[in-house]
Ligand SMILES: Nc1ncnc2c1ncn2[C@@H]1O[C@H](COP(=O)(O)OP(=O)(O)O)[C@@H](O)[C@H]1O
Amino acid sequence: MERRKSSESLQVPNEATPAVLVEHLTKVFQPSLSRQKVPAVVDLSFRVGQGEVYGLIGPNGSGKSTTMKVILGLVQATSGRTEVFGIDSGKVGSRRDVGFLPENPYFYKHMTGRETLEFYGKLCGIHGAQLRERVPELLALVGLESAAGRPIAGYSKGMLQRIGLAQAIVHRPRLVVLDEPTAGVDPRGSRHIRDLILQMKAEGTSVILSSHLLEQVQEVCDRAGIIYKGRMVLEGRLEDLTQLQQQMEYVVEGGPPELAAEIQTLVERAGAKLVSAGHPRTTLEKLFLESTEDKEPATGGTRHD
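Quick one: this chain alone, in the form predicted on its own?
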């Protein structure tokens, strides 16, 4: 049966349209039987460009998951605006080109890996020869060809994450949202997932990655935002965030040890080779820890492109 096409699902964004737009997002929860309101996200703004890998990082309870759920249309915002490829994320059409891998994906354990992908493929409207070609392609992509006929109940944590990633991209979405995709996965499996993220990026797929593994974020993301107590405290390109603006470093090859003061002039006089010069870099982990100390974030501390 052919899927109905609503007017919103027919909207085709141009290249200038961001994959995700979040503007002044605020989400306040009010627990049942309580008069106290709990702000989860406060005046949050950022955007993810088409074909970009964006890292959303922060301590537990910082508002990352709430933000992702609003983007996915699973939670309604208290105020603000969120869009996916130019469509309000509260509308069904915004989710047409989105794949999602939650931190703890649940699958029907009696199904095999192959049956699981066939099931999700049909839910996404893929049938017949197209589905028969897509499933083995995905199993090969995530390295589960040999386990395709095994029930999900026998899969390890790493295998579950990989089959979860396969189901998230079964319909070739233009945006993939990944919540802790390598949580509990061994180093080899983690490397495989990172390679898949980089491959998606190379193919032009936009990715939002939420992870507490900062080395992983630094390796695969183009840009990142650090959320603390529901607010964005730092945001920008990774190379800008990790660059120490107040310091310079030089790497000199073949120069005498007395090269210290007036280094540029001395290098030229000595006939040495200046290999590189620029700002030294910090690590994303150190930046994260400094930015999420238990203090109120400074209003002017956010870095932007």
Contents of the next structure:
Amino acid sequence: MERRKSSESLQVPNEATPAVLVEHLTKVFQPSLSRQKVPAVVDLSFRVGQGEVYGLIGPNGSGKSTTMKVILGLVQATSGRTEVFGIDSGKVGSRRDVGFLPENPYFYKHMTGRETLEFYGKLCGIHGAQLRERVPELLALVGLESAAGRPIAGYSKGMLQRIGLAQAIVHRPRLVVLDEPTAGVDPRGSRHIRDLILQMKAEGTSVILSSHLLEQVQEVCDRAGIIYKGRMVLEGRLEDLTQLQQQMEYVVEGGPPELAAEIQTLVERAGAKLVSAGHPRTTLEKLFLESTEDKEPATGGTRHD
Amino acid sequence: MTETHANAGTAPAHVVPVWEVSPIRLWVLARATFVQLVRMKVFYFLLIFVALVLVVAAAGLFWLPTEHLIAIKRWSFGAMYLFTMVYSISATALLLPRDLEDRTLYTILSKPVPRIEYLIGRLCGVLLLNAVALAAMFLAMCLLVAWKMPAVEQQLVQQLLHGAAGEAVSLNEVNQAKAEAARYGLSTSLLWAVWALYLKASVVSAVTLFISTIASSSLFTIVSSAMVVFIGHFHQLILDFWKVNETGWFGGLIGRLLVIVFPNLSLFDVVDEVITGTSLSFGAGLQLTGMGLFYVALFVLVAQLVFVDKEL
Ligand SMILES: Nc1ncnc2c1ncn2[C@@H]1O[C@H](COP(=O)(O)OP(=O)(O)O)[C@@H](O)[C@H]1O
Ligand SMILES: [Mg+2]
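After the form predicted on its own, can we look at the form predicted together with the ligand?
The next block holds the full complex; its first chain is the one shown before.
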């Protein structure tokens, strides 16, 4: 049924069209006050399939934000090309199906959270009953119902991040671009954001997100690319990237002390080497989450902040 | 490897056909701009206008009604002029640089919003603000003029009687005096004068918008726009200077450049004539409108040329 349409117009993507295509992208900045050129991205190529969650990982200044801005047509490539669902990033039409959460997002501080979502919704062509239905739905989704009537000026970092996420998906885009969605947000808030990303993934939305921390993308990404100084240094499926093929890990609970010695001899007899043994540590994040779980007051959605 | 794709980035991809500009989105942007400016409490400045009007109204005690009426109009128009210029420059100068700085531009332009739409929407918001402020001030002035009219009429009739020194005055002469009074009162020419002011403010807003696409700071934009307004009022002076003084090719070039680059704002100064009762013809009004629209369109176009490929 969709087949006919796509033969009529080249711009209608089929299932094979990647959500994002970046080919040999190079971006060189030339700050107006200095003669020195800044190569932010160098010959970068990758693609994000439809329904895939892709992570861009790299330290600060490695070119993640620049890559995303080129994908969204906010910055022009020096060379190479980027496409969104088969449409060149420079074309306004390529933004029809994309939601963007910029790094450290900021919104009009005179608007309330609700007005902000209405404003962005209208820019995406949503009006009337549809908008009246969508906005409360989004506010509930990001847990900002109780703060919806307050001006953005009073929002905390975590709340801004969540209202930013909500405005990015107001028009139910098929691709969401998130630049450091969890930066500066406490673990509880960032877990909430991660859950939202997982939910989008479950709904078949393609996601590209950036982070300077591998752990933050580990749980949500299908694939990830590690970029450093504007170049892709490693790319692959998350399991492949994080798996240490040569090693195995066992966690035992309640065994007698002699068991450790027995395992040691077993390992040595097999000609292998015991790399580490001991009590596993919980992560600080887990600890934080566990110890703040019960003490949390039951008041609306703004409690994390 | 990269060379084969090198041309992709330079394609004029941002250029949007006119039919892709959506009036609904324009209205959304204009309204948001208007609300933003209103919430910045710009209308509080109108209180100064009210105070001024009250002072001028009270000053009537010391003036002849005809003089008073002219004073009312002159001061009101002076205040309207000042307010619209301040609004046009400062409000417009605040918008784009702030959006850039706060990175709100990212979220707006990553929606399917062509850049030209953003520019026009912003401008329309300021024009809306000017319209509302001017309408309010004009209305206040009209009320004051209407309130003053009976006194003016009475004064002129009395002057007639006084001049007649006891001799009979024909009804015709009285009617003439009344007609003379009406020239000072509310007229379509006053409407043209306020419209001319609005056109001038719109041109200044468009100029400011254009400057703000080049500059990224509000302060620079405000100072430059104020300079354009200043020079724009002295076109005739520049032309005269250039013609009268044989300034040589250099001076001549500069004069010519100034006149071309800076919009001729003195075109829109019809207030002085209108205040003293000269009427403005429909044709002249139409011509003014045409000039205003031309300048606005021109500066929006240049702004778009700069903005369309701007790195955000
Ligand atoms: N507008 C700009 N002008 C000049 N240099 C820039 C600009 N934007 C980014 N850069 C430079 O490009 C590099 C990459 O920046 P960015 O993409 O923001 O990195 P990341 O998001 O990975 O932290 C940095 O060295 C940064 O200083
Ligand atoms: Mg960044």
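In this text, the rigid core denotes the largest set of C-alpha atoms whose superposition between the two forms falls within 1.5 Å. Remember, it's a predicted structure, so these values are computed and weren't measured experimentally. Numbering follows the first chain given and starts at 1.
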(message) After superposing the rigid core, is the C-alpha displacement of Gln30 2 Å or more between these two forms?
(response) yes
